[in-house]
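To begin, one chain is listed below as structure tokens, in the form predicted on its own.
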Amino acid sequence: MDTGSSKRMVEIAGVSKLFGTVAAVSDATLHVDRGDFLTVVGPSGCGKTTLLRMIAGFEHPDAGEIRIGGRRVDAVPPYRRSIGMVFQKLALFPHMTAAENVAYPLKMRRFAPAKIPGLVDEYLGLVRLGDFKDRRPHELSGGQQQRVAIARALVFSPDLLLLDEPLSALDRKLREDMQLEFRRIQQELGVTTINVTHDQREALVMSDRIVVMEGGVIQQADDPVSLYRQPGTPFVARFIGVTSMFPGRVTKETGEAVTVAAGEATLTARGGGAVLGAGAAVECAIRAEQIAIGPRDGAPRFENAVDGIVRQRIFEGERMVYAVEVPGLGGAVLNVFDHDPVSHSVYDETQPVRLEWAARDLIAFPAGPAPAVTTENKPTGSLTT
């Protein structure tokens, strides 16, 4: 299998960038293959946007170097760079109708008139505006809006889509549905993607790759599926899902399998992609979906099991989310997710419960910072279901 950098859009080696004297990107150090869709996602102040800017040329690294097509590019500017960009502020100009608003980059860059309309046609069709063509931006729905600007990025076929959060003025129903749209749009197209967003639903939905910063560090950068799987740090494993913590300290460890001491508690976890022998202080994840509630005298039907009490219950459609208090773990409290609220009983707010969770589903992280987890140093272990 060919791993060199032909198959290689973007190649990023450690990049860094200070404002003054804070970092807000340090020595970062990612790729993305040709065709790929990656999403760079982390809170807002983490380095996402300036990651993104760098690659643009719209700012410059003060160390490290990014090559796109296997070129080196801190000379080159933006304006020279095969790059198509859709803003969080779309930036379509008010006074131009859909098409001519497409039609402005290809005159920027001397097409042939001769062509312009015809590819101004197919880009409006791909993003399904073709009878909105002669309507200005004040015309067209928020949905539609974005859809130009898309098609605007795409018709002088970039080798690289940069997404600057483009979607996060939009309501969730039409977030929701534009995220297909780009995803359809860049599958058809096979135009390498990087995308960048505070959304954790919307990297998973979207890429082909995620990558995680905080604190201008990438913590991990790895698939959708074994991101959400294996969460290399704590902070991974917060971010993506909704993740209840607590502290426990190991007492025993088997290969991969390590039995924590959590207050009152004795329960068995996975090592969350470090060596944790006895002694060692650690934090404990477990995501809200693979915790199972019911009665305290039900029958025990997974390793880990704990009693409670409901604190709070708030019903969401297809699932009802519960935050349930754990006397035994130090007081944690423990968010739940039952997604059969219809025909699973309900527990009232004070109610007496039971949780439970299989052994595999348990991460026991080392307590404290951890280092950065990439893709060449991702964790070990066998995936959650």
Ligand SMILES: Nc1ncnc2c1ncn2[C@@H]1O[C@H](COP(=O)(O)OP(=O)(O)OP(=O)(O)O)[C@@H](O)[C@H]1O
Given for the second form:
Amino acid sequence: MDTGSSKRMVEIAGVSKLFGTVAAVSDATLHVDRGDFLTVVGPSGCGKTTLLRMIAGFEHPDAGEIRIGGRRVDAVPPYRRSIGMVFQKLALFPHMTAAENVAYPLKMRRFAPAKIPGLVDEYLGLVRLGDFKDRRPHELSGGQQQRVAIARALVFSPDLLLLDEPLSALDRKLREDMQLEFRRIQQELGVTTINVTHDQREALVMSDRIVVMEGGVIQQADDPVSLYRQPGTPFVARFIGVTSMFPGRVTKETGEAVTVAAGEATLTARGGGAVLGAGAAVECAIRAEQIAIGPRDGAPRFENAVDGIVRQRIFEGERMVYAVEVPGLGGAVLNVFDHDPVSHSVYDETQPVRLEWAARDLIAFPAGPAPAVTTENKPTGSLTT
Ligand SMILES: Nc1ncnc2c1ncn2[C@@H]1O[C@H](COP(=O)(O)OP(=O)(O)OP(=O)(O)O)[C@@H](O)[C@H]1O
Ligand SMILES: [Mg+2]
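Coords for the form predicted together with the named molecule, given the form predicted on its own:
So here's everything in the complex, that chain up top.
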């Protein structure tokens, strides 16, 4: 397949897929630049696999168009799309050695037999399995098997690599090692990659860009830092990071800052993208690591302060996690991460404390079902690049 030379490797415009009455994917628009690592993240059933299967050609969209390398692929069958794939459920051939598994796509694609052993060695070396080429899958660990699958997906130099939760079956430590390993290989080869996961940490660690989906709809597409710092919707704020929410009402708006009355508290927040006039009902979002916890008689450190009572304390080694009830916020419970390097203070359950945070870290979203509109998912019928 000739993939041309445009900057965009994958372009998806207004793509929808219905299964009976279930809208698995609704009007999805997104792109992946050449050499980028894009992760699609969202809860179970939000349409991630369906989106990936349409790109691979296993499902046909009911509406919209998909381009790979600038060309529409509607009529191109899966085996003619230059795509390597790794799935959650391993599909290694059990009777073949690691080397034979990696050689398989080369044979299928009729590579010159003389070239195959060299390529197999090269790609097994890339995934650091040079010494394991004669082992069969059952003689390899889960992580090693997954690396064989990666080598097999990449050995024929596909234009695009699709990953559908390939790490979800691995234990946490191995999964985290493999995330870095994937990223190293992807950067070494420069292969354009779309990864699907419901693990927000994996999305943040591995990606150049992240697409957040909910209920078949793309909520936001952005680079990891922007997505984390400027969530566009309450859903994104809750899904990425540990975020506490409570309701309020705008009393004053001055440029970027809004004053919010929440329970008995008056707080300063930043607007979450929308224009919020006085009187507007809002949902306020604050992340656990942005809240400072301390004694009630301490000197004020931030613009926003509320008094609370510790209800739960969990020691996670590198940090203490508190759930703090705040009567002045209508009894809202705020999650707090604390790794106080100064005092190493520990607060007991039922202990009165003060929570503080900066105005820029409190985001006020319009309350209610806000329309999710980003530059990526404005409803359009055609591609404008
Ligand atoms: N072949 C199918 N027939 C009918 N419904 C389907 C089919 N495939 C998927 N769906 C439905 O479409 C929706 C999206 O499914 P999809 O597999 O894309 O979700 P997902 O985001 O990959 O979820 P998970 O994280 O659990 O893998 C779900 O409601 C699912 O039940
Ligand atoms: Mg899935």
